[in-house]
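Next up: just one chain, as structure tokens, the form predicted alone.
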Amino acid sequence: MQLPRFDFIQPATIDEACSLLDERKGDATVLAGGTDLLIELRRRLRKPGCVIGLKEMRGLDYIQKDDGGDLRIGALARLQWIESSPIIAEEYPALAQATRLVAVPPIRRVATIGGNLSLDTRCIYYNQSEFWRSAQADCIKLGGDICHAVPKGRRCLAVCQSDLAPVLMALGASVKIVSAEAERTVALADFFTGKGEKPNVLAPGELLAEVIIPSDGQRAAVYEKLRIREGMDFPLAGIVVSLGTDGQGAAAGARIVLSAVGPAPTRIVEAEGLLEGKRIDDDLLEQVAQVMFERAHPVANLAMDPWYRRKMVKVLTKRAVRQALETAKAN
């Protein structure tokens, strides 16, 4: 498949390429490390007017400590570097640990982290060839008035396929969103809108600049990912447990998150709650993995089972808690 037409233009700086995105406003759609939007533009999901490359400007592509200890991280910063960073290693290791489970090296060498942030929500029915999808009416995502997953449905439920927001989220991380006019900061997990056709709050004009996790994220985290393979496969279900201890073994601060079965990773702060200031036994373990079963609903619309999926949500959980709990004490 052949990509389309379009005016392709590389800025040098931040301030030239917001004011390329507000010139070319809603014809415009940005390139970084293209991993996943050259496969969009063949199977014509974007037909912009205008593709503006940011692989030779500078400005963006960094992980450093700011003076208050946060970690700031330019969205242009590689994958690769994420995971072979000390700084993140020793501080944020599942941050590191999840960045290590997206897709295979080659693709992290030149895959970004705000590319990871702002992936657009997939499903079966949506991320296929254009000949494929004139077989049948546009869905919601395309303009529609119909979801294929789900007949009847009258939302899309296109899912998130981030591996890096879930993390992040647990964390406690925000984004720095810039535009000509502004810039503006929101926290992750209101950077998600929960709509599959539009699966983000960066508006027409606005770029994603910056990741911050704040100092007070450093706890012990972890991510468990369900995929048919070990390489290469978007998630089909992901925990993250972020936790600590209270010096007596009952865990402190406890934050859930639960992705890839819906629209946008969302924290299960009833899963939170049962945990929060209590010694973790099997009996609450299953407590917990039961409310992550009740709140994750998957419809068909990605390559497995969806009853399974939510089973495995389960499974997941239980493993993450376990895990989380013992890096706690380790630390």
Contents of the next structure:
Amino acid sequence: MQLPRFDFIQPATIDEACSLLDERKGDATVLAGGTDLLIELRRRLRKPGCVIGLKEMRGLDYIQKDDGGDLRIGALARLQWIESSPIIAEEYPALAQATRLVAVPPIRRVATIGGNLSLDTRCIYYNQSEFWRSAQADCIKLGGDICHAVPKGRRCLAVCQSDLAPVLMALGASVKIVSAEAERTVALADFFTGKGEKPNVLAPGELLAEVIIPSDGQRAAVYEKLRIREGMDFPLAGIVVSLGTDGQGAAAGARIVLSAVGPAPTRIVEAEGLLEGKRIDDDLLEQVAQVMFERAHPVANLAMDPWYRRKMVKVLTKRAVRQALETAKAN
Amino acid sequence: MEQVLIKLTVNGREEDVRVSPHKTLLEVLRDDLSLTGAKNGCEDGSCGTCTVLLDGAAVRSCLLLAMEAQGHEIVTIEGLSDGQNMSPLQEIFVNQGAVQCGFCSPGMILTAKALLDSASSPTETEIREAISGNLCRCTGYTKIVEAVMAASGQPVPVRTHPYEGDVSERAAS
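Having seen the form predicted alone, the form predicted in complex with its partner chain:
Shown next: the complete complex, the earlier chain at its head.
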């Protein structure tokens, strides 16, 4: 299937890109790696008049520490750089681990961190060809007023498919958003709206420019991902557990993020609280997993039974906590 | 949305092509340059049969606009042979029985080439990781992995056919 026709412009600088976005507000979309955008265009899920190609743009392609010790990753940093970066391997190994679970090497070579964070949510009734979709009424995500996944559903529950978002959220990351007029930094938790039809706060004319990760200390984080094809697949459920130990083997400062069961990755504070200051045994693990299970509400909108996905949340939680604890003790 | 004249470096040759901005590299290679080695499979990045080398690394040509490929070295499967003889890697794929219908072969071979250019003797795990994005629906991956091992000069594990040998002996063990 051919792509729809569009104007294609490759700006050289961020300022140029921003003024282009401003000029053609609402009609322009940015193409970074393009590994997901081109598929959406093919399916006519987006119909931009203008595509702004960023592959040759300089200025957002870095991974570096700033003076305050935070790690700054330009939105155009390729996923392959992240998995092979010495700084990330040393200080944020979970980010490298999660990156290796995204797609496959040829895709990670072009795909970018900014693109991964701003991935659109997915649903089996939405991510289809235009012809396939023409057989039924437009759903909420397409601007209609019905949901095909949930009978009588009034909210779009299309699923967040980013593997990096839950990890970055557990690491306390924030993102810098720029536009022609302004610049703002938002915590990743506030970047996601929780709405399937409009998953993030990026407004027309705005560009995701940078990811900022604070120094993580002696913590260990683990990402567990459920998928059908182990070689490459979007997540059907995801759990990130990040924690440290107090020296006597008890958990400290735990953060647990639940993802790929709803429109946004979410920290489950209640589950985190259960672990705080405790030595982790099987009973406690069961309690934490039970909380995660109760907070996960997948619906029948991805290629696997929602009840199975929900039960796997429990299994993945246990695996992630055990492994994070082991790594934290070894640190 | 007018056509633009772009310069592509394909298999060492400079090609001037007139393209519309919405054309993918795959479409231009196949339709304008008649290089039909790279195949159009899934169109969503999951099969890998459109793989080409961009500056030596395997990428999906169906997920790349032709205009974005300007200024980069593109190698397609046609670029491996000299027009008459196959490259050693292609020979090994044939000799090891790693080709059946051949639809995945261009992608498999180019992905293998990118791997072998960066690692001289990859382990079986590394090979499987490298080709994990390339779907084969008939040869089976075993022969393909063996071909890549053979191409890097490593011994190919001897596998006996499951129905060869004395069945009673096998049942006893």
